[in-house]
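Take a look at this single chain in structure tokens; it is the form predicted on its own.
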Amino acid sequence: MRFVILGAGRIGLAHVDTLMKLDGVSALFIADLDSARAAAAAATVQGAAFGTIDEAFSWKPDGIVIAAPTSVHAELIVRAVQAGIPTFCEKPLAESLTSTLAVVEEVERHDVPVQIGFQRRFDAGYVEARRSLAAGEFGELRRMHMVTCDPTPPPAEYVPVSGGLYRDCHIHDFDILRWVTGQEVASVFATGSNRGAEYFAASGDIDESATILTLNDGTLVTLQGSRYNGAGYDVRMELAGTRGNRTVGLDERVPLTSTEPGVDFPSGTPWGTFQERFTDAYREELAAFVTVVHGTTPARCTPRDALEALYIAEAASLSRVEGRVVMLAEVRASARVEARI
């Protein structure tokens, strides 16, 4: 199958490597806004092809995998699904919420399939956590908590953009969160603080972040955060039962360490960053999708999935400004409401 990669940037590179490794792909074409860098990045491919966005329509791919900035995803994500084209997008699907519903409307209208990039789906730890729980292996699920750490912040000129700590880092817990328990998150409470640079301030964004959700069964979630963590990249995910735990990212590699005498777990390096932690799960869902593409498995991350995880950090965003509990129910009222307007 021939595919296109549109975005030639740092995780649209990591893709064509990864594409090019798995079985059912024969072809690549490689677009990017700037042409140059297209052109050394199809050089890296042997056959490789390169060119323009038009042009990589033009090609008439069997699947086009989205890794372009932000502000063109939407548009990207129409187009394909207007060409009968099946399609990968790395998240979000839009830059607002408003647009991102008329993304997932625009989508539905068609009988194509399109995979959101949220990778964790993918990842050995969370997948079994998800059986595990619903196995009831160990008993009725009671509360959680979740840990999203980076080592160090992202660069000042992309806080700005980024839409925030909640939309643009926690997205991947409250995504997560859905997939492994099978339940929606009905209210949440979240706040943050400035310990770090001026600029998170100056964009209205936290570098420090604390969350209470609560799912639709009663069922307690925590979720901590920060852009600082000095001892390396920690995700991690806690479910505890009425007859035992699961713990997800709890690895020689995890970036902790015990101050009980004798214990020296974990001895291994931590994790730096999020790509090297998650290496396997990002080949893992291209794999995915190649299957989507043959047309052997369905999406297992949908545009409807994105959008239910933007409705929960958008509650979050709002509960830390306005300092009180949000209910689903006001964001997906609201959301609709702005929409029709």
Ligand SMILES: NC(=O)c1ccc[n+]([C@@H]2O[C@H](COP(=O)([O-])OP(=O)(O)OC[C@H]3O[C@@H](n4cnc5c(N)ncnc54)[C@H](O)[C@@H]3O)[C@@H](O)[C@H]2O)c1
Second form
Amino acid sequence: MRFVILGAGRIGLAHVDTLMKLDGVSALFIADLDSARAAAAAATVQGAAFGTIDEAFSWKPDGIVIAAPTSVHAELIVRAVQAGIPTFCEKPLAESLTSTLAVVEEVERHDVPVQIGFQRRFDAGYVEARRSLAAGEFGELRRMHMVTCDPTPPPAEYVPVSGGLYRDCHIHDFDILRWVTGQEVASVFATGSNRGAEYFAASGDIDESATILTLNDGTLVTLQGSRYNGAGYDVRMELAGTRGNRTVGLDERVPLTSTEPGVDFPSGTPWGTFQERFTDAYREELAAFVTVVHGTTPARCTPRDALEALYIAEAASLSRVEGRVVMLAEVRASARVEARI
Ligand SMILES: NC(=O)c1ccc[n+]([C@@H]2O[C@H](COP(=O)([O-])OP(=O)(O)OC[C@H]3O[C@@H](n4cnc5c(N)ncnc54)[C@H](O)[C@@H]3O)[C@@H](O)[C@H]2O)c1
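Alt. form predicted in complex with this ligand, vs. the form predicted on its own above:
Following is the full complex, with the preceding chain placed first.
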């Protein structure tokens, strides 16, 4: 099958590398607004073509992978589904709640599969957490703790267009929380601080976060985030039940240091980047997309899932700014009112 990749930046280049090694992928066409980037990416793959976005659509691919900036996701997804082409799009689905709602409605008007790039759904640890929880192997879920910490901050130009820490980064936690537990979030209380570069505060963003979420069944969840985690790239999820617990990300490379005498766990080199931590998950999600294009499986993460994760990110952003607990019902209701306007 023939695949187009739109956007040959950080994640796009990784997807080019992954896609070309997958069974079922016979040809690639790479398009980027910056034609030199598209050409350079195509040069890494034998026989890959490159060109403009219009030429990519005219090439009549079987599937499209969108790895362009968030600001153009909405228009590219709509163009792809209107052309009847199965689409994979990086998270988040769109820049705002209003445009996300519009894209979801447009996608659902067409019988064209769309998969959103929440790769944690394809990470072996999260897959096992979901399975063991559903099987009741550690009793009834009562508490969870999640962490997503970057070792170094993103560049200054990325922050103002990122949507902020909750929509850009913690949206991964919100999506995987729903997927692992099968629960919805009822309420959020979020706080954050500015301890790093001034460009975070200048954009109304934060670089450290702490959040409390309550799920519909009463399970309590704490979440921490940082753009300055000197120890390494730290992504974990701890689940505590009435008969035991499970932890995702507790491996030899987790960036933790024990103070206990004689304990040398973890002994590996700490994870340094999201690319290395999730290499296998990125491969699995694109392998799954190939089967979606083939018509063998449905998309594991749909635009509606992306909308649900964004509702939680909106609630967290509002909670932080207004210093109060925000019910998800409030965010859903105001989104519906805005969409009617
Ligand atoms: N799932 C993940 O873990 C993950 C990780 C990083 C980034 N992302 C997401 O991937 C997207 C891209 O992020 P990035 O860090 O690779 O950005 P980037 O800035 O490194 O790359 C974006 C590329 O898209 C090109 N581009 C701009 N407009 C375009 C258009 N209309 N059509 C085609 N190409 C266009 C740019 O020239 C650039 O080469 C963002 O939405 C981001 O949220 C997801």
